[in-house]
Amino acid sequence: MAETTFAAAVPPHVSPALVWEASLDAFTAEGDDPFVAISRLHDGPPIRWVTDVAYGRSGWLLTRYDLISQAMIDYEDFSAERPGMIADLVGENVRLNPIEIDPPAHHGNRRLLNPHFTPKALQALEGAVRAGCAALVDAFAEKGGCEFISQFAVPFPSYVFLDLMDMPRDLVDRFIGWEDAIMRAPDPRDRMNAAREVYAYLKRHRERQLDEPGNPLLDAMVHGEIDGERISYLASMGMFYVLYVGGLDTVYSTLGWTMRHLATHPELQQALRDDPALIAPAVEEFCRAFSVVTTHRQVARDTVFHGVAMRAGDEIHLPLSLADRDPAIFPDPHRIDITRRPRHIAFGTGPHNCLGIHLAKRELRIVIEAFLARFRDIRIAPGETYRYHTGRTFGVEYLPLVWERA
């Protein structure tokens, strides 16, 4: 049986020398640090064919910063347009917009959204982000500790999303439940049901904007024009859905790894308290070291990439953790060095770089500022340990913290 599965997973054009018969998810879950675990691939070939690269599917895996960057930039050979990925979940022929739309169509859709995610535009949201952070911290501040993931890291980006979309915060539990099912439910039917419930709610919210304009971002997604024509229903829904999925899992995961590191490095906590100007470069280094996402593309046409023959339709997977811990680019890559000033690609590169990059960094900075200002000696609770998951996103699942009040 194993030989049959292996043979079926390797197309004829793949050189046997490049085949790695393994589960990537299982490999990254070996040990207590998935970033160190996956970085073992730096010792092998820069391009591999993995028989279980994701969800039991086979495909290419790139393991070096330069190759991953090149594939993200080259949309003509490595397309982000993957028919059926979201459509199969939600039951409509929709794509994540603009993530799953290649240039030139990508540019018009992106232009509608860009003005609402500049640092200047996001200043108007900062008060609400700080208020959401403070409200969550207030709930456990006097208790001397918290389970950071469930009590803060998961609900916090959901608050930000609800504020951004003019939705009531009392929806937070419902949105968190949907998110968890979409990202991690073992039964595909549960993932599909959660995705369809989210999509139905977003559809109703969009319909309300048709008659009640006011929020500039929502107005752009509903009434905006692309090349002189009003945005289509499916393009609009693709934007609504991408804003839902785009910031929740990534921000919560990065927050978890960041707080775990701070909780085990009291000297860094104190350095950031003593000089808050160091928090911004620290955020950049945390984003590099904890690049949580594995993105992927589809080979658009037969090509030879760095000597490797690839065929149209092949999947190609791009773990950003492998790029941003590549020792050829970042000396001593597993060491957190806030003076490093890294040229990381934690938010991607090329035309599909993350729309919410400035918002995500602002959220991380605000959270670090809040916890360091209100608490001293933040640490993992004695006798406890943390738990994590791998997959398309590396995330901390359980992080029990204790502290002293400032």
Given for the second form:
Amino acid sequence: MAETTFAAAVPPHVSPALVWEASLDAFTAEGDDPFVAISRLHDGPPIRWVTDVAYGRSGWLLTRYDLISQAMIDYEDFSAERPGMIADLVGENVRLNPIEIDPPAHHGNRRLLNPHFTPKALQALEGAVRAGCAALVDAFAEKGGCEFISQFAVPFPSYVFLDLMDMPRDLVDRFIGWEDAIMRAPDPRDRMNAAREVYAYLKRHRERQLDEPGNPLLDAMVHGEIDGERISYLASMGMFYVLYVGGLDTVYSTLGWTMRHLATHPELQQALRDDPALIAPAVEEFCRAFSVVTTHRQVARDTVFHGVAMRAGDEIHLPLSLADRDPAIFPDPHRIDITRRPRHIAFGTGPHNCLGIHLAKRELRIVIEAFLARFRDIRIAPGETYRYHTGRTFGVEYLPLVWERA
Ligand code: HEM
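Target state, the form predicted in complex with protoporphyrin IX containing FE (HEM); input state, the form predicted alone:
Entire complex below, previous chain first.
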């Protein structure tokens, strides 16, 4: 009987030899390190059909760096368009722009945003990012420790977002509340309400920019031209919303794993403190080793991918954690080696590679510099342990730290 149910769940074009009847999420959460847990899949085939690949849905799973990169680059076979996802949530026919738009339409939207996310353009934000970081650290510096996730890793990227968007910093608690509900509320109605409230706030903010131009990024998103035509209201709202969702969970998650690693490797803390020039290569290696995002695509047309027949409409899942710990590309992949200079894809590859890559790396560098300059011997509080979640992003949820003042 169980076999009949199982067979019914697997579409006929999927070879039974490739079917893995499992929950990817549960498999990944075994043990105390999800990056090590998921990498057990490197011992199996490069392509599998998983009966519960995400949220109870079935689909393809790629397990190797080369294949995952190829699927991200090949937008003609693997589409990033997911019509309806955000629209259903916020009640307007909007798409995340540019992440849910395939080339060639993608290019014009991306071209509008790119100039505002170059290292040079972001230089203007450096002071604000440092000030946001210092303000948060000041609040607990005298206490000899903090719960790093709730007191730092979650609010910090929200501050950066508010600064980037010229929004008042005192909105931070509301933004964190909304983000928490969208990402983690068990009741879907709470998730939807939070998404609608954020959307409504972003809409009001956009309207204010119509009368008060001056911020180059916001001006581009409100008045910019795409392929010779003024950006539409929905394309503009899609950009506002993507900047909100793109840079919060990802940064908080990467910060959590990075700090957990530092807190369990005092010798690395000292090496980075002694020679701050090592912080930039260390950030690169942390991004590789803690590639937190699992993204996905939809098969756009019937195709045969590395000998496997896939049908239009199939979901295909791409855990970047598997790509960036692939032993064929990164020898001894679980060892964190800041001299490695890895060509990782933690920020994606192909047309949708991360718009915020330079901002994210700058944020990580600033945080590491600030903590190492102010605290010595950062470690997990005695008798405590950390907690994490898996899913679309691997995130640390609880990380109690203690330290000595530098
Ligand atoms: C450590 C932090 C971050 C990580 C690991 C990360 C990761 C990624 C990944 C993997 C993608 C590609 C997704 C795909 O192809 O399906 C992506 C795209 C994107 N990210 Fe990030 N990201 C981070 C920070 C940020 C920040 C701070 C921003 C905001 C400014 C941002 C904005 C975006 C946008 C707008 C896209 C879509 C680009 C496009 O479709 O052309 N990200 N990111």
